[in-house]
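This document opens with one chain alone, in structure tokens, the form predicted alone.
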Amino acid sequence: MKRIGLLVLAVLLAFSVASVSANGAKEGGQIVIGANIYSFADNFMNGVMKPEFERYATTLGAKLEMVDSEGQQAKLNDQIDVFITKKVSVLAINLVDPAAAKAVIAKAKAAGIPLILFNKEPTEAGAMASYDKVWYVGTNSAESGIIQGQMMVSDWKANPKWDLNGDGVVQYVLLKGEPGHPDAEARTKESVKAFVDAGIKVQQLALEADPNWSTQHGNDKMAAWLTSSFGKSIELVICNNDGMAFGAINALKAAGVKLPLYGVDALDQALTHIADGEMNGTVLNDGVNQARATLDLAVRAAMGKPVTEGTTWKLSTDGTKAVRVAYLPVTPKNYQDFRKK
């Protein structure tokens, strides 16, 4: 009898601790993740990041429900009221609005839940601080306009003949991401400052922002640009996304006009434009470890565990809470480096 007694005891405490290691899982014990994407239309979220995530979800035996907020931080409030109304294991949310952090961590922190946030960073002072279970994972924001425009400085330099009126100054338009998001303000400002801090001159022609990133924006903007008054004076195209950059490229191409071209993210389409010769480089913006790194932290918070514990991923010792996933050049003698295997 004692040992049937002792043998009950052992199950019980053993159902006990898997239930704790849910916390709040559902069917059968599985964690639940409730997660977004700020817009289904944005090319490298839609791409890369969200398939990864319904990739690697599966890998760790986790369920995924995610949904696409449609540009709409409003429409994220509501999801988000959904999942804690469905009692999900923990929050994965891509804020539309990053100065809307306060409120989606207060949602988040009322109800118990663990909250990642990933690829739009808080811009709102002590945001990650006011919850103890809220963590971020994205990327240094500013590095992948260093790394831009030191790949433009450097063929720059080495392309004498870029300079078409020969005054030694760089007349460049810029297609700029979402106005207000991090990236796109790090990107816009680092870009051109490399310029800067190499001693080279800098006129901007034209600048303009678009919030969905989207290809239709860089070729219409692109067109307009080639037929204006200055059309014939641009001499680089900076672009903060690849998105908006194969627009200009159908612009350029649709208007027999070939200019040095960079951007961002190092989708696969970039690199088969830069093996043709029609962008010059980008930045791989590493949406596949972001997504892993996201759903890493994720689980282990369901379950109660130190979030990094058991993974390769380092938390900043900045105090933001975050894991920053690192840019990379992509180049014409690398690119092939970065084609999927």
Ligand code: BGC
Second form
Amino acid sequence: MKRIGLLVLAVLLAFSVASVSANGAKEGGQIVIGANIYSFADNFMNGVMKPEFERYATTLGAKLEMVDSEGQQAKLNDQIDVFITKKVSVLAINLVDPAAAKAVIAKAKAAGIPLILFNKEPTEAGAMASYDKVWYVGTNSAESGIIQGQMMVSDWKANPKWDLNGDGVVQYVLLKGEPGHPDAEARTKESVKAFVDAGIKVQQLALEADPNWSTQHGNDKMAAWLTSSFGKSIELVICNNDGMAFGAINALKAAGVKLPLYGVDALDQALTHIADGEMNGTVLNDGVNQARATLDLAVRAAMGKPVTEGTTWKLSTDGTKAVRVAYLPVTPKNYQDFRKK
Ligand code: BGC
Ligand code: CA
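Form predicted alone done, so how does the form predicted in complex with the named molecule look?
Next comes the full complex, this chain leading.
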């Protein structure tokens, strides 16, 4: 029985491999996806997106070639040149510099290779319109900041003691991600705006950005802030991602201080910090579905098919040629639902 099941599976897999053969590739040739991650040192990209890329590519019967761009756009440009020389069927690219999209798109266009950009949305006007075979997979950046902001506002209202100096103003510090990254910019703006929109006054005590969104940065900045002149005035720690939040938690623990603290991504470790009462909330950044959408679009583009054909993904109708995966609030009440099954 088991053997028959395996046989059926093998036949199905063989069929699906054949069904994802690229246009123009030699008969029976497998689709080859030339992909990168802007930095394997990034908690979210390396911990959530990369494993799902690897897993899901196998289920699609496509060959994934994944490289580390080590946080250098020049390195990524060279990696793309190599993929083009190798004649990959399609490119799945995580920009290092979101303002470098035009040059990347021009390379793909010159080579006639379809391109799926993911995670870092191009910021240059007209970039996406410059090639008919480029698409974007990511999120609606502002949504994460809005959700994080709403969680903080409702918790702030429910916990009058959080206003340590009782002045009715939220004295906050903010750990920002990469400057110019649409997610970092929108999260920074929207999270704070939620208080203002709710009629609550805010005072920014400090804000520091990190192009690598790293735990080290979160730790170092938080530690420095705690011992600074305003250290005892901090009432809230806002983090653009969980990676930096983990660092801030370390620094707070080392100093024996407890403060309300929020992140974005909903990494497994964040769920544990929520369970332990060390984090008050995060926002699910659904990297698993972003990876799946990227590969679904990639194999269809490689076959010359409409990129969302036969999938549940929807392309935005605003001219950005984007599939945007929704964010979700993760709180002490619902975090259990986000534990890996
Ligand atoms: C994630 C961050 C990550 C960044 C990388 C964001 O969407 O929330 O954790 O560092 O993407 O580009
Ligand atoms: Ca206050």
